[in-house]
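Heads up, the chain below is alone and in the form predicted on its own; it's given as structure tokens.
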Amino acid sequence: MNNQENLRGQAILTINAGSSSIKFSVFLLPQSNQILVGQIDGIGGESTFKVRWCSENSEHTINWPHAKQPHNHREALSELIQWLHSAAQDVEIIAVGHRVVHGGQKYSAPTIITDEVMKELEALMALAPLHEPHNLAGIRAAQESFGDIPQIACFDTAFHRTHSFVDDCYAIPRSFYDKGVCRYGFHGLSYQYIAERLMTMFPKESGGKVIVAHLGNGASMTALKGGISIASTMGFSSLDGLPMGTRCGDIDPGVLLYMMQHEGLSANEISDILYKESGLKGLSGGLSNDMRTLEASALPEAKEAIDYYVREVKREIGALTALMAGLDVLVFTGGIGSNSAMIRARVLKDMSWIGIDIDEEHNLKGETIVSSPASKVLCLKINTDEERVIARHAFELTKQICDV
């Protein structure tokens, strides 16, 4: 890669550790220009190490010997520091940003990471039980990696803290409200992104009714008033709302009710089945959790479980718009919301008592309006970038703390 030896100066990396994965990314400062995109898999296994960078069109496999595949996150992102300063000697990484899904109560901003911010986000991982304690693996390692370099905890929870009481209670006990069981909403680093690229793309728009539609293996939706997010079809988990991948969404407690008192199921049985075995895989029979594979599927479990999908697409577009009272922009982002045009399609089709008018041939291109010019809501597919949104709080609060 000797194309790559003109990077040079200051950076900041991003990390998005999964049970068994690093995602990253190192943005080049002043300008935060991304450089670098790569994925480590397979963590305590197998591993994969692949990197794409920036200015070029191909992927590369970086191949490390039997030895050094990593046992945990530390060693795998003790590894991938290891070829990054190989690869991009030039290049300082000066901060580590991290996607942390949870926040709680109390987090609606990035933070710099402390002691007593780790110990705080440990109370949190009862929340978040898959998300949050690999989040803080990357965390640690980072830190041991780094050494006294600044990181960054921007959490997913954070951007929907401007919610009222009625949009994050449940209607139990008031005494659980107070224990921090509420509403929380997720995917708020992807929702940012798409108010502000609202903002730069159709300022007057912007500041409407907008719905935005998270859809990927993980989806939900949220509804923005001025920019501000009002309301969100996921919860007090990730488990609410939508249907996803492999994760039920809406469901009657009373399914769980009956899981445990006549299945005899545990709670982590159950959780299994919620979080893993549910959604587009168990509805296809478990044939996939992958749209691509089910719209390519001739079963007939396949077509019901997109049936079921767009329904309750089309559903809480319904709902939101209700809280609203209307509905100015319509905004598909995530792997199926930017990919799938039929997806988009479906959701569309017979939605003119909202105000929505689709352009088929516009659709079909994958361009950026994909309404027609009658369509009294203007719908949008826009590619989000989540790491774009940690690395500039981390370089915002890097500052305030460096001489940068």
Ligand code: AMP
Contents of the next structure:
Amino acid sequence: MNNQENLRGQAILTINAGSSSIKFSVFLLPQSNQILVGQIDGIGGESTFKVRWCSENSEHTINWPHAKQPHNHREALSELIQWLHSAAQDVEIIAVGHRVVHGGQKYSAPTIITDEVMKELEALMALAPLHEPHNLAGIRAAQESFGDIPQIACFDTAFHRTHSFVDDCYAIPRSFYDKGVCRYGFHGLSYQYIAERLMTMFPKESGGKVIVAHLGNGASMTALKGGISIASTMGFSSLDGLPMGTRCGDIDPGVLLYMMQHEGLSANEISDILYKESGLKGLSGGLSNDMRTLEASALPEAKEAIDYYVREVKREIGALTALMAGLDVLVFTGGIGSNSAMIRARVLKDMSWIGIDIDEEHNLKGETIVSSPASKVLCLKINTDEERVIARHAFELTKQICDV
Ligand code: AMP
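Right, the form predicted on its own is done, so what does the form predicted together with this ligand look like?
What follows is the whole complex; the chain from before opens it.
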């Protein structure tokens, strides 16, 4: 491991705990300089521990310090902390910021985690059964490993709590809305980062009508007016809206009834199909959930999967533009939005009716502005950074309760 002895001071650790992985990052205060990013994968099995110092380009694989694989999130986090202590001895973690997928109707802002907050978040697990339990496992593991330092929850749903009732509801009996069955929207930390970047990079345009397309393995699109979320393609769960790597996106609920009543599939089986076997993977006949593989494939199923993906992104641009009665800025972000010139080009093609004119060369080169000077809609490619948003929230809340 390289010598990081010049790094010293207080820092924020961010944690994004998934089912068998923990993504983490460290930001040195007070400037919030990101000093490292890493990921522990395969927790509970053959796990790997990789780290990249931001001062370098290459990634390092860390050997498990005790030649022992972690069995769970707690053991993985404990190993991570021990490694941090030895690799960055003069860096003191003063708070941990956690990505939490669901904050329900109540949590519209980052929150310091107390026993009471933890109880309320546990009650929300039914709303995001595939994500929330792992997020909470990460929090518990961090509480055990770090003792008393503040733990802060940053919610993916919080950014969308500004929606009006009609942008929030489903046309089912209202009693369900009162029980929390509504359109929450997700990827809020990414949207917040992009909204803030826009304000810095394009202050005039950022106040207008903006669509942000977060196209990653999970994907959604959000309409912003004056930097505030007014509608999003994801709704009650992270299944809704755009097709994703393995998730179905928009679907007629009648299909689910058919699966239950005529195919005899159980709720768990349907859940597996919709979350894990659908989207790009399902449409490509099981070939891949990865856009790079589909782009490189000559199979007709791969082409059709991409065709459907592009169709849905275009359709949602039209729908969100109609809701805002216009469009000034369109931003692409996420792994696909930031890296696939082909997807951006296909989405932006034949959109002159909305005022979009692509600059093919800028798009191919991956420049920030991908529209031509003549385009009425400013089209951009901006890399997102959810960890930075989490670190900032964690620092702000920690300053309120501690002397830092
Ligand atoms: P994310 O979830 O934001 O990390 O995005 C992950 C997805 O981005 C992967 O599943 C890939 O499909 C996609 N991706 C990453 N790089 C490229 C690329 N160069 N071209 C097309 N898709 C890409």
